[in-house]
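Just the one chain here, laid out as C-alpha cells, in the form predicted alone.
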Amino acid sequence: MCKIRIRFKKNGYMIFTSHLDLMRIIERTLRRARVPISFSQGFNPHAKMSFATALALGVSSDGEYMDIELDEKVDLDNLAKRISKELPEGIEIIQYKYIDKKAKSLMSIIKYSSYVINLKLEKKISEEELRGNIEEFLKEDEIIIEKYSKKKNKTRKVDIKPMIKSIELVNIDDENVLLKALLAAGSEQNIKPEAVMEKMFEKMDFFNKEYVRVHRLELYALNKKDKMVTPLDDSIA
C-alpha cells in the first residue's frame, strides 16, 4: 500500500460545486481512470482518499490538495495523465508525489491559506488612505464575529483577530481593489475571507458590500522550524 498527494486547481463552473459533490466527482473520476485505489474494510467500503480544507461555494482555487491511498505503486506521470483525461472541465492536476504512507492527514497539517480578494469601490479613495484604513483595522485589539453552531444550535462570539496573519493592498484603481490575505485554515483555527471582509466593511464605508470575489492561492503547513511550506514540501513537521 502507498499514498500520493495531489495538488489541483478548481476553476470555471466547478467553483459552484459543493465539497461533498467534489468528493463524489473525484471518486468517480478515479474509478473511470482505473486507479488502483484502496478501499476500507467492512459492510460499506469506501475509497481511501482525503482532502485538505473545504472551499466555500463560488471560490476558485489554485491550491487544493488531496491524498489517495493505492494498493500498488504505479508510474505517477502516467497515472496523472489518466486521471486528467477523466476530470471534468474546471479541475486540473498541477503537482503530485508519493508521500510516506504514515504521513499526517492533510486536515491536521494545514495551518494557513492565502487568498487574493477582489472588491469594488462605491466611493473613490486614495491608495494612501486605503492603506491607512487597513492598518487601523489590523491594529484593533479584537475583531469579533458571531458563529452559529448547527450541532449545538447556539451562536457564540469569536475573536478572529489572531486568525488574520496579514492583509495587503495589491492594487487599487477608480473602481477596483485587489487585496492579498493570509488567514488561519485547518482543523485548529479556520476563518473564511468573506467573514473578514464583512468586518472590514463595518469600518470602511467606501466598498460595495455586495461584491466580494475570492481566489485561493495556496495552503500552508508548518515545518520543523515553524516555517510555512506547502503540503508537498519534504520538510513538513
The other form holds:
Amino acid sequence: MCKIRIRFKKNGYMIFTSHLDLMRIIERTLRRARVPISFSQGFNPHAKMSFATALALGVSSDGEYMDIELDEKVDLDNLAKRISKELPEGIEIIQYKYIDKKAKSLMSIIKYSSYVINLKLEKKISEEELRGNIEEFLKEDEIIIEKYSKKKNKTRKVDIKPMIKSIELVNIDDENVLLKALLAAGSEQNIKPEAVMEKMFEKMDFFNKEYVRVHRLELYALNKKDKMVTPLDDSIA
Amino acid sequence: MKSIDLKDILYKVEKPARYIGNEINSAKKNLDEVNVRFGFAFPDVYEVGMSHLGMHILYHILNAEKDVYCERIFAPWVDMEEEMRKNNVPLFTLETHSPVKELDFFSFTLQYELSYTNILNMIELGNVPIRSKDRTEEDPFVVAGGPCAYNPEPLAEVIDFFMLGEGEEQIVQVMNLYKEWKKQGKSRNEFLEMVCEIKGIYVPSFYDVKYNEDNTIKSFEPKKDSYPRRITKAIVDDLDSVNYPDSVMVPNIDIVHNRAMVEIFRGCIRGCRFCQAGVIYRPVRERSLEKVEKIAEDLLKSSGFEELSLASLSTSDYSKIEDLVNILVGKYSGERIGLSLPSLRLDKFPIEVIEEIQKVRKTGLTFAPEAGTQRLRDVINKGITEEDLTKTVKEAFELGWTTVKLYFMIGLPTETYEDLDGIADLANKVVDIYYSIPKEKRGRGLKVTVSTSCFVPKPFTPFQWYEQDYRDEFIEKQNYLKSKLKNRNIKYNYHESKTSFLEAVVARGDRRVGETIIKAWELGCTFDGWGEKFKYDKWLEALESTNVDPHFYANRKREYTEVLPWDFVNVGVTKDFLQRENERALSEKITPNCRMSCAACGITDDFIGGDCKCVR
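Please move on to the form predicted in complex with the partner chain, as the form predicted alone is already shown.
Every chain and every other molecule in the complex is listed next, the one we just looked at coming first.
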C-alpha cells in the first residue's frame, strides 16, 4: 500500500461539475487508466481517494489536491501520463509525488486558500478610491455574516474578520476589477470568497452584485515552523 | 458558424453541467470535414436522455460515419429555458454548442407521449417553425423515431418524416440518401419524395385522412400512388453483426442510469397482452454470449463505469443467462464492478444467481406480477404464479433481503374488486412470509412497497381496442387499496390518474389530437411527465378549444372493424393475432411463450421468413 498526492487544475466548462460529480469523474478516470487503486473493505467498497476541500460550483482552480491509495507501488511518471490521457478536458494534473502513507489527510492540514476574484463595475471608480474602500473594509473590528446550519435549522452569527488574511487590488479598468485574496480554508475555519464579496458589496455600491467570478490559485498548509507551504511541500508531505 | 458562449448563463441555473457536454467518449469532429450534421434530440432533461440506450447506439453508429456528425440535444430545464429566452440563446447542441438551426437533421426520439409538448418547445427554442408545412430550405428536417412513433399521427403536422423500426441500418441509408440529394441540389420536397422509399420511412404530409360523422376514421390514403400504402418497420437481422458501441459516453453528472449497458437481446418471448414493447420489438433476436462478453469488456474498459447493466425486455429469458451472469461476476467482482439485472422475472431466475450478484452490490428485489389474482394474470398473459412469487420471496428473505417492491396495474380489462383484494393479499403474504422466518435468519427492517400504475391501452397490443377506466374509477380503486394496505411494513404508491388519462388520449390519438398538443404547449405546458410541472387544467382548456373529446380516445371501446389511426403501420405482428389474443384474454386463456410454442403472430410472414428465431 502506498499513497500519492496529486495537484490538479479544474478549468473550462468542467468548473460546473460539483464536488460529488468530480469524485465520480476521478474514480472512473482512474479505472480507465488502470490505476491499481485500493478499495475500502465492507459492504459497499469504495475507492480510497480523498480531496482537500470541496470547490464551489462555477469556481475554477489551479490548486486542487487529492490523495489516492494504491495497492502496489508503480512508476509515477507513467501513472500520471496514463491518468492525464483519461481525464476529461478541463481537468489536468500539474504535480504529483509519493507521500508517507501515514501522512495527515489533506483535509486536516489545509489552512488557507488564495483566490483571484473578478468583479464587474456598475459605476466608474478610480484606483485610489477603490483601494481606500478596501482598506477601510479590512479595518473593521468585525465582519459578521449569518451562517445557516441545515442540521440545526438555525442561523448563527459568525465573525469572518479573522478568516480574511488579505485582499489586494490587482487591476482595475472602466468595467473590471481583479482582486487577490487569501482566506481561511479547511476543516477548522473556512470562508468562501463569494461570502466575503457579499459583505464587501454592502459597503461598496459601485459593483455589479450579480457578478463574482472566482479562481482558486493555491491551497496552503502550515509546516512545523508555521510557515505557509503547499500540500506538496517537502516540509510537510 | 459560431458556438454559443454559455458560461454567464450557466452561473444562473441549477445543475449547469447538464448543458456543458465534454463527456469522455463524446464525439469530437472538425465541422469543416463534416458533410451531414445530425442532432439527436431527447425531449427531456439530460439525466433522463443520457440514460437511454437507444441514443447511445445511434450516436455511435452515426459518428462511425466519417462525414456525419451526430450531436446531442436535450430539453433545457425551466430555469435554463428562462435564461435562454432572456438572453436570446437558441437551443444548442452539447458537442459544439451550435444552434440547432445549423443542423441538417433535428431528430427526436419518442419514448413517452407526455414528452410531446417538450418537442414543440425545443423546436421553437431552436428557432425552427413548429409545423412542417412552414419550414423552408433554411430549416433542418425535423424527424422522429422510437417506440411511440408507431402511432405517428398525433405529431403528423410537426414531424417532416418518421423513421419506424430499428434505426441501426435505416439511419445510415437515410444519411447516404441525404448526401446524394445535397449533391444534386434538389428541393426539400424532393428529398421527402426520395426518402419515403426507404423501409420504415413515413412522410405524413403525403397522406390524407378522412373522418366519419361519428369521428372515427373513414379512410387513410396516400396522395400519390407512388407513396407506400403501408409503412413497414425496419429491423436488423442479426444483432451480432450490427454495430454496437465499443465505447460509451461517461456523463459528468449523475444521471438516472449511470452505468454501462449491454443489450443482450431484442424482442420478448412472453406476449403479455398489455405490453406494446413485447409486440413492436418482435422477433426475438439474441446477441451471442461471446459478443455480450466482448462488448461488456470494451465498454467497461473505455468508460471506467463501476456498474454494468444487462438490458432487454426480460433479462432472465436470455437463453444463457446463468452462464453469462457467472462469467461476468467471475470476471468483474474483483474489480468491484457491480452487475445490475433490470426487468427481473421470478419464474426463471434461480436464487443462486441473484445471490451471486448480491456479492457485489445489494439492491432490493423487484417483482411485477401486474395483477393481483391468477385469473387476471391469465387475462393479461402474465405467466407468473403466486407460488413463483412466494417461493422466491422466501428464499430472498432467508438470504437477508428485506426490501421488496411489487408492481401492479389497475384498470386492466375485466378487473373486479376481487382482483384488487388480490393485490393486498399478495402484499400481506409477503409480510407473513418474512415473519415466518426465524428472527436470527432474516434481515432486519422489512420494507414492502406496492406500486400501482393506471392501465393505458396502447396501439399494437391485444388491448388496443379496450376502453380505459374513467378517472373517478381509478381514484376509487386507489382509495380502496389505500384502505386495504394499512400494514406498517407496507408502503403504497400510486400513479396519478390524470397523466395516465392524457397518456391514453395521445397514445391512441389521431391527427386531430395533434392540434390539442400544440394548443397545450401554447398554453404553457412542458415537462408534462414531471408531476409538479403537469398542468392538467391547461390540457383540459386545450382539449376544449380544439374541440377534442378526450373520452373518445381514452375511454371508448373500439370495434374490431374500426379503422385505427395506426393501421397503416406494419409492425410484423398481424391485427388478426392481436384480435385472437384479445379474445383469448376475455376467455381467460393463456398463450404459451414463443419458446414453448409458436402463436403465429405473423412476424415470420414478411419479416424473417420461415421459422422464428425465438424458437431456437
